[in-house]
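Next up: a single chain in structure tokens, the form predicted on its own.
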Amino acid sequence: MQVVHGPILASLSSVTHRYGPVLALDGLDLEVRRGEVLGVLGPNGAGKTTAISLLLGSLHVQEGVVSVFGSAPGAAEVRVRRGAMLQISGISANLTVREHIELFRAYYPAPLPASRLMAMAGLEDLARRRYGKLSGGQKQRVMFALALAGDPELLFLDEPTTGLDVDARHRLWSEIRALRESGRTTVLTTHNLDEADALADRVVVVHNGRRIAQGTPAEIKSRTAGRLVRCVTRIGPEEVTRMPGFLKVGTRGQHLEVLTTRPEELVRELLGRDRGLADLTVVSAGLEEAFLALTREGKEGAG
């Protein structure tokens, strides 16, 4: 994947934000560069939604500086140049898919054609269907089309593939890649770390309102010494939690999967407890494992 180092389109500089006594952002710095897909990752409550809301101008800046296209995020000249697909929407259940798309197109000076928007979101067969009659995944595709209505230079996507089947998810991924190839910029927040790994040129990991890591997915993965140990064994996940270097344990089919910072010791322990252990592999941590290790370190550091 090509790494993009374009000019800064949007930024948070030393931004602090509170909800009453709750500190949501703690001096956060974040930059969005032209032509990239930026993945913003973090556990629930990390501050991701607050950061995006500030960039969209839907929250008032309390401390620090927020800039989009060199202007205040809520400025009219900014709103016509960006699009957003958010988890919460208040659009009418009674309008059809085409009616919603035509309505949103009317908000912009140079919108994409309705036919193009429906093709990008895979909605051609749903044009006359009322929004309220759509499935959750179909509604997600409508929201994607609406976010693109104004042909935005900067696109914000919050959990865009929630509820989509595999084919629809990969189709949307292809559209996001095509947007990048055309010079557009996307900010992606997702809990699907495979998605971030597949799409993002750069990743920012936010935890407890602070940026704890940033870089390409490969750079983020290299920051953890964790290794993934996979095997078929009679040893259960609960027993593994007391083994050396344990970070995370789970099962995938017949296989036990353990993320550990001490793979050699863990493997010796597993073999010592189960002579019948089979199909053993040890691989480098993926983005999910790196994310877990980084946020775990951040939590421990905060304590």
Second form
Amino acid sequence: MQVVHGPILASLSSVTHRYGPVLALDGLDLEVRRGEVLGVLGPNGAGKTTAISLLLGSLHVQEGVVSVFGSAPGAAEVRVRRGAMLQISGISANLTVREHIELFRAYYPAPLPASRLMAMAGLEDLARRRYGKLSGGQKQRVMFALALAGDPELLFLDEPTTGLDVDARHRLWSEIRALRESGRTTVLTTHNLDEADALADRVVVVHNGRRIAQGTPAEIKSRTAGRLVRCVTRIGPEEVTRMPGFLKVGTRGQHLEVLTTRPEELVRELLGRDRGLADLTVVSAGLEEAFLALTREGKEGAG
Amino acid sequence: MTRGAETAGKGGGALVQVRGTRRLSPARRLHIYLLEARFQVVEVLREPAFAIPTLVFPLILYLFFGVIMGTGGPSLAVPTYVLATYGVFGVLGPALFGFGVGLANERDTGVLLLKQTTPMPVGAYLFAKVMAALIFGTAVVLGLFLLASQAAGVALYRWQWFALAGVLLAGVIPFCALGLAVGAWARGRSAVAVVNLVFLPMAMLSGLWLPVYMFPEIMQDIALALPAYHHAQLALKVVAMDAGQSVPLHVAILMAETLVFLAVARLGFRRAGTFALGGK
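Other form of same protein, the form predicted in complex with the partner chain, not the form predicted on its own:
The next block holds the full complex; its first chain is the one shown before.
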């Protein structure tokens, strides 16, 4: 996929954010460039939603600099140029799809026509249905339409496909791709690697409030062009770092997880050093494993 | 070439249209205020859990205590008294339940958060809630007037009807401020409990069901601190059935308490950190 080096539309610079004693963001840097779909990838609790909330101006900046269109994120001139789909439990159950869309369109100076919004989100047949009577996928589509109501240049989608079935997810994916073709810039948070891979031009991996990797989905993948060896062993993580083809190491419960480019040699060495080694598996390192390895690494760095 | 420029070259539809009007024009601001208010009313009307207790309950109370029980005796004192006090009750309910519980719910579900990322003026949101309370309050007051004049035979001068309606509906201001304070602090489901803890005891202690002079002295003292008491006294003064304190006293206390509620609400929003009252 072609990487776009457009001008920066929004950024977080060395942003640290705490909820009481809990450190949510730890000096996070993030840049959003015009025309790209930026995937912000990380497990639950990584700080993705906090980052989005700061970019939306719904949280006050504690430390660092947050800029959107060169202004403060909550500024009135910023709000009209941006749309957001948040992880919220719902909007009024008693209003119809059409009514919700009408209300949100009214907020913006140059909204998209209601009929076009309904078509973009696949809501044509549901216009008169009350929000509370919709399925989960249909509700997400309404939220998507509301995010687009003002014809935004910059769109924030916070875990847009969480809780959707496969069909609904793929449908939303194609809608997001269509937005990219229309020149909009999208920031998408997800903990689903397939989603980042399918949609993003660029991926930023966030863990424990820090950026631990960034690049195209292909680059993130290539960093882990190896196999994941998993086993229960008394061999410690430090020892593994000197083994053949070593890329990453981590632990999950009792298991040691090693990412390697030379799995056969590494397994031979492991078995040679620990006769009691058990529960051995070797799997190809897809993006999922790449991600696990990256986040595990981040975790060790932090603690 | 960046993708944005390519799209613009292709004439990418709405994206390239003029975006000069980024500030809200007064006309569009008004449109947002009215639309927000309209949908607030529609939304609440479609919610039986709100509409029945707050709109129908005061009328049923009046039918029972004002019309059926109150009209047997030699005077119309009871139906006249409860006309004024159930009117207070009728204005208090929508303000506390619609405003207080509604706000707490919308903070909880995230609707408010979502709306605050849009250019919606915060004022439109608050205006909608006050308008809804005013409209539902008006509906209850008119219903009570109808029952009082037609079924109970309460006869007032024309100025008294108008004055009573005006006094009752002005109660929307302190009670919405109270609702705002509750909504700013209480969360979601607990807001209903908090509102009920405020609503029913305050109604009782303020003499909305039985006149305050029938209570022990300590309860009468408590009443002096309650906004619904002072509001009810103002309403009762219109029909010459109040306890005799002065109008400026009641008005001053109501205004002071309104300011206290607003300050408490502001503190709550500060603490929540997401709803900058008085900001953009």
